[in-house]
Structures are given as C-alpha cells and as structure tokens.
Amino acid sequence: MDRTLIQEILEVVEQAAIASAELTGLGQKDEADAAAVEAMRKRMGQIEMQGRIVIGEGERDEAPMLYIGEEVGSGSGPGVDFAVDPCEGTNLCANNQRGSMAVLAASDRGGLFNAPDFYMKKLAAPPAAKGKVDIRKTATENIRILSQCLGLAINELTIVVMDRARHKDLIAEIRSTGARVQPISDGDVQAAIACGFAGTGTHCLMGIGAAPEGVISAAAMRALGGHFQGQLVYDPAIAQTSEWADYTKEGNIARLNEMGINNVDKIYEAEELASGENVVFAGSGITDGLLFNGVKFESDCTRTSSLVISTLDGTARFTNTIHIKDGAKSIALS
C-alpha cells in the first residue's frame, strides 16, 4: 500500500456515496445499497492492485453484495484486503436521515479480522482513555474513568448507544450516572470514529452492533490512536433480534467453531481486529452526519465530504471534493 492507493481509495467511497445519494429519501433501501455496491466495485476495478474483499455485504438484508472472497482491482500490484460497507445506514439513506455513509477499511494482506456476520459488543473511546476504559468493566466504571481521562464532569459526557430493546438496561445505567445518552437508529461506525475527535460532542460508544462494522471502526480507531474493543455476541437472548428467532446459543457457537473461532468469548483489541502494518479507513458522507456532510447535488457540480485516516503517514484528512459536471458554467467555492 502507498499514498497513491490512498487517493484512489478515497475516490472509491466518493463514487459509492454519490451513487447511493441519488436515491436518498426515496424509501428505496436495497436500491440505494445496490447503487453504492456497483459504484464501489467499478472504481475498485480501475485500481492497479490485487484486491480482495474479506468483509463484504452480508445476506442479512437480502441486498446485493461485494461478496467475501471477491477479487477486485486490475489483478496486478500490491495485495490489499478490504472490509466494505458501501451504504452504511441503508435505512438512514432511504429516509434521508443523518449518518449514512459509504465506508471501507483497507490493509495489507491478512491485516483485517474476518469477522463473521454476527453481532459484537463494542466500546469506543478517545485516545486519552485508551487502555484505561475496558469492555469488561461496567458502564458506570467506564464513565467514571472517561470523566477522569477527559477532565470533564460526568454530566458533560455523551454516550452513544444504538436504539435497541437489548440496550434498555444499559441506557438506564448510563443515565443513572448522570451522563447523557444519544440514541442512534443505525450507523454506529461514524459514532465510534467521532469518539476519536475532540469537539464532536461524542465521548464514547457502548453497546451491541454488527460485527463486520466493528472491524471497520477498529481500523479507524487504531489509526487515530483511539480506544476500541469488541467481543462477539452469540447468545440470541442477548442479541434480542428477530433475525435470530430460530437460532440457538449452541448452534451459534458451533457456527463460530466452524469458522475457526474457538475462543468465542475472546475480547479483541483494535490492533487485533485491524492488525496490518498499513491500515487505511475511508468514509464519504451520503447524508449529513457527525463528521462530514452528505452529498450535495448542484447544477454544475456534485460535492462530497470525506475522511481518510491512515497509519502510513499518521494522518486524518478531511476532504471536500467538487466533482465538475460536463458543460459547467459557474461553480461556487462553497
């Protein structure tokens, strides 16, 4: 991986975001996802690399896929593994709500954990709290540690939690400490990464979300120096999702074992989920969100707002791009 590849990776998420944004607010969840998938696949195919999808679109939403094991790129050049979510927050995009984005993580071959299509308990926190908060601790303990690490009163802390029935007790505990809860309906990747930046008003992500997205979040937080831990969830009684209505705890453990995951209770650090020497995160807003704006369509151009975080040079680049249309006559600076 090199800096030239990073620029092309940025263009991959930009093109996916634009394609999906054309369907924003139309209630067409799967169609928006399909558009992002095809745009991402097409741009990846133009890159001189031996790319491979290690985390792709799952079958859970019955949506089109960039499938696990799919080869992308020209077939020559460096070997690169990708974890992709072409339209993270498909419901958000379909309903024109905040937080949807096109997102991926990339690394040298073997540098990303092949997360199964399970759920994951997650804990994300700012760099100042790295290695001090811990997913094994209670929410109350971690909030006290966060307060000390950030020099903020507990009632000044905002904890993001997915708005799910399984988090009822977690939300009650957080509020009992005096900290604020910010529920989100979907899209916990952006919320996790926002914890890595001061001034976002987001201080921690807690709770259970999708495991593949956990790897993408871990890649970004590792590059930022932030805290991220994940633990796979295999008990349907804990996941509390209709998708697992016919699943059993024992059956899920057997599935994990078949995938080569024998220590099903292992707690993964960011450096294990994204272990490659070179790790890159790239995201581009489909709708406005915590970190960047969504796609804006204008008469002479299309504007995208993106973020690329890389361990190659220790940078986090916020990029606003103007995509000029043919025959453009007048383009405003902003």
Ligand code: VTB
Contents of the next structure:
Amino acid sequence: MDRTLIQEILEVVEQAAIASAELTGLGQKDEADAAAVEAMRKRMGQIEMQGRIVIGEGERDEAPMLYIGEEVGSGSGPGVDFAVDPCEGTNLCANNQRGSMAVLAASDRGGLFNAPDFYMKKLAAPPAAKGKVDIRKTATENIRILSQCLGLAINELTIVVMDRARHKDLIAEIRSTGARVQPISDGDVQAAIACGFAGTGTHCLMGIGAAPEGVISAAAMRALGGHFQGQLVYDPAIAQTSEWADYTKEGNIARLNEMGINNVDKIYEAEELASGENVVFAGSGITDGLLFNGVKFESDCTRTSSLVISTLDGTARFTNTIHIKDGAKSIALS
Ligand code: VTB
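Switch over from the form predicted on its own to the form predicted in complex with the named molecule, please.
What follows is the entire complex, opening with the chain shown before.
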C-alpha cells in the first residue's frame, strides 16, 4: 500500500455515501445498502491494485457484490485486503437519523481479521486510556480508570451502549457509578471511533455489537492510537437476538471451530484485529453524525464530509469535498 491509495480510498467511500444518501429517509434500507455497494465496487474497480474483500456483504451465495473473497481493483498492483460496510447503519439511513456512513478498512494482505458473522463484545476508549481499561474488568472498574486517565469526574463521562435488551444490566451498572449512558439504536462503529477524539462528548463504547463492524472500528482505533478490544459472542442467551432463535451455544462454537477459530473466548486487541503493517480507515457521512456531516445535495454541487485515518503517514484527515455538477454557476464556500 502506498500513500496514493489514500486518495482513491477516500473517493470510494464518498461515492458510496452519495449513492446511499439519494435514498435517505425513504424507508428503503436494502435499496440504500445496494446502492452503496454498487457505487463502492465500481470505484474500487478503477484502482490499480489486487484488492480482496475479507469482510463484506456476506458469503458469495448471499451477496451479488462485495462478497467475502471477491477480488476488486484492476488486478495488477499492490495486494490490498478490505473490510467494507458500504452503508453502516442502514436503518439510520432509511429513517434519516444521525450516524449513518459509508466505511471501510484497508490493509496489506492478511492484515485484517476475517471476522465471522457473529456478535462481539467491544470496549473502545480514548488514547489516554489505552491499555489501562480492559474488557476483562467490570464496567465499574473501567469507568474509574477512565475517570483517572481522562482527568474527568465520573459524572462527566458519557458511555455509549447499543440500546438492546442484552444490555439492561450493563446500563444499570454504568448508571450506578454515576456515569452517563447514551443509548444508540445503531451505528457502533461511529461511536467507537468518536472515543478516539477528544471533544466529541463520547468517552467510551461498551457492550455487544456485530463482529465484522468491530474489525473496522479496530482498524480506525489502531491508526489513531485509541483503545479497542473485542471478544466474540457465541451464546444466544447473551446475544439475545431473534436472528439466533434457532441457534445453540454448542452449535455456534462448532461453527467457529469450522472457521478455524478454536480459542472461542479469545480477547482480541486492536493490533490483532487490524494487524497489517499499514492500516487505513475511511468513512464518509451519509447522514450527519458525530464525526462529520452527511451528504448535502445542492443545485450546482453535492457535498461530502469524510475522515481518513492512516498509519501510512500518521494522519487523520477530515475532508470536505465539493462534487461539481455539469454547468454549475454558483458554488458557495460551504
Ligand atoms: C450491529 C452494530 C452496527 O447494526 O451490527 C447492529 O455493530 C445490529 O445489531 O453498527 P442487532 O443485530 O443487535 O440489531 C449496526 O447498528 C448497524 O449496522
């Protein structure tokens, strides 16, 4: 991977965000996802690389495009692995709510964990708390550590947790410490990355979300120097999801073993989930969010707001792009 790739990767997420944003608020989550997938794949095809999807829209028989194992790019050039979520927060997009974005992580060959389509317990925190908070500790202990590391009183801390039945006890425990809980309906990638920046008002992400999204969050946090740990969740009694109504704990363990994951309780550090020599995260807002705005359609242009975090040059670049329409007559600065 080299630095020229960063610009192309930015354009990939911008195009996906624009395609999804055409459908914000229309209640069409699958269509919004499909539009983002198609735009992402098309732009990736123009990049000189031997790209490969390691986390995508599903297995080959479930997804027509950006399926796991799909080769993307021109077919010559550097080998690059991608974890993609072309429309992260499809419900947020369909309902025109905050926090939907087009995201991907990229790395050298073999540099991203091939996460199974399972759940993952996650802990994200700012760089100052990296290696100090620990997913093995209780929420109460981690909140005390966070308070010390950040120099903030416990009641000044905001902990984001996905609003799910499985988190009832976790939310009660966090509140019992005096810290504030911010429940979110979807979009734990944005919440995790927001912990990496001071001033977002988000100090920690706790709880269980999806594993593939965990790898994308981990890539961003590794490049930022923030804290991220994940542990796969295979017990339906813990995940409490209707999607696992017919699954058993034993059956899930067997599925993980078949995928080559034998230590099913392993705790993964950010550096293991995104282990490549170089790691790039790119995200572009579909709807407005904590990190950047969503796509704005204007008569003479379309505006996108994005973030690329890269270990290649040690940068987090916030970018506002004006996509000029043919015959444009007047484009405001912002
Ligand atoms: C999780 C979360 C994502 O969808 O995948 C969630 O990581 C789905 O969780 O950010 P449930 O199965 O519990 O509903 C998102 O919120 C959006 O893709």
